[in-house]
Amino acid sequence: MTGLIPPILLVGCGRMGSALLAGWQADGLSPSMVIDPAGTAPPGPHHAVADISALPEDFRPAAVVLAVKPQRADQAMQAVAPWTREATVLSIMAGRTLVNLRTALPDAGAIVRAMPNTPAAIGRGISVAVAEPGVDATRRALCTRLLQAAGSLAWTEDEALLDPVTAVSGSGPAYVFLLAELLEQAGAAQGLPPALARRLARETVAGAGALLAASDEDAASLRRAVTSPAGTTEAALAVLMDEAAWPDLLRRAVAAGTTRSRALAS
């Protein structure tokens, strides 16, 4: 797909709406609508409204995108209902299943779901996403490029694996994060001054991160090249993959945010 992405109504915008808005932007972007209640929507090609019912009714939008929390979702998708009339629906809502977009939206032309991640502010988003039966190439085009500008994106049959999705990439750069926050606690705690132990344990991540971006090879070959035998990675690593330390508690962590998933559909 060429040229400007045609007119979207984006309802929704916090970090990951304002996220996806900044990279449709920069593709080329049709003048469009923002349902933007907090008002911090970046400035650009598009009118932002306070409240759905500000809206012009006959906007006719290509794609409606909706980017609320999920415990918004009922209020937000009955609002906004006229304007889906055979506009392509794309959710990046937690926990919402297509059969229950579908119910909510009967008049939509098609609906996507997809689970972007926070990196998307910066262009390094991964995001999956996964089609209602007998949505057109066109149509999951529109969706292509409209993830796309914020970052890669996977397409799955199955829709199941959006709950674990979520767990995974949706929720994992808290993960990381955490292990920043961490890593610069135990360092400020061997004696290190707490700026830089928040420099190095940042530039670390970072740095590691970039790394695996950029190399061949899996994070096990990484991680195997930067451990000598006998010395302080080894004795590290000793503690953090004890069976009852890092394995197990990222096991139950995805096992938890991928329950929680899939009680948000219920």
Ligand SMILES: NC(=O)c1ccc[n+]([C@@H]2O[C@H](COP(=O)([O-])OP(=O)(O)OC[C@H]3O[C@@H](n4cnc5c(N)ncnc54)[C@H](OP(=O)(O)O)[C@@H]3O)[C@@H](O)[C@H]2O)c1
Given for the second form:
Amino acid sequence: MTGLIPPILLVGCGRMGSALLAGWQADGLSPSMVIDPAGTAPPGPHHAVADISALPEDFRPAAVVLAVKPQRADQAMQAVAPWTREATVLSIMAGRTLVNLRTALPDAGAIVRAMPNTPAAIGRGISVAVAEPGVDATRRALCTRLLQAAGSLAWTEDEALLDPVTAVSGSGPAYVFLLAELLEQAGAAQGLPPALARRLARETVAGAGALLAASDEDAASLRRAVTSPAGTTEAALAVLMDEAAWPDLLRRAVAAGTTRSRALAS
Ligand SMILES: NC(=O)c1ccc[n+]([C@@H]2O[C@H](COP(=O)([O-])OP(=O)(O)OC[C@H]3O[C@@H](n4cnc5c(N)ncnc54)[C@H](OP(=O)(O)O)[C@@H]3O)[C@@H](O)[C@H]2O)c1
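Next, report the structure of the form predicted in complex with the named molecule; the form predicted on its own has already been given.
What follows is the entire complex, opening with the chain shown before.
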């Protein structure tokens, strides 16, 4: 799909909504509408209103993007339903299933559900999307463009996969931030001045991520490349890679996130 992104109605312009909006604007966005109670929508070729009641009745968006917290979903979907007729609804709300969305928005032209992640704020997110059966290529292409404006995208035909996706990439940035926190604390425990420990941990996590992104090699190869036999990295990795350490911990963490995502689904 080329040219401007067709008119969008963005419902909820918090962290994720504003990250997507910034990406669409950079990609070229037709005049669109944003519902933004906090009044913090970035300026651009769109009109921001604080409340759905202020939306022009004759506005016909090509896509309605639902980016409110799941707890606000019922209220928001009820209010926005008249603008979803014929439109492609793209929900990024955690735990709201395609069946739940279709029940709330029976007149929508198509419904697609996606799980992005916070690096979307710098165009480096990754999303996984799933469409209800029968969604045509044009509508899928529009969703692809909307989600790729925030980073990369994978489609799946299996909605159940969105639970482990949530636990791996949706929540994943938090695991990496925790790694930076713990590396800083461990450095300070070895006598580094706190400010230096923080700087080393932060730059190491950010730099290693950038190196991984820039490289064609997989993570295991990059790890092996910095591990000399009987060296310092090998000594530290022997602790981390013990079967009871990171391999088990991460499996349990992702399993806990997946289980929680399933429990929250409605
Ligand atoms: N953040 C993530 O890492 C992440 C990742 C994947 C998916 N998601 C999904 O993205 C959605 C948004 O998350 P977020 O982190 O961006 O939350 P957020 O920062 O709280 O943003 C939600 C925004 O929606 C507004 N809002 C509330 N009720 C509304 C309504 N009826 N109509 C229009 N706007 C309304 C809120 O305004 P007020 O603050 O004034 O209520 C807020 O500005 C969630 O469903 C979440 O599951 C988030």
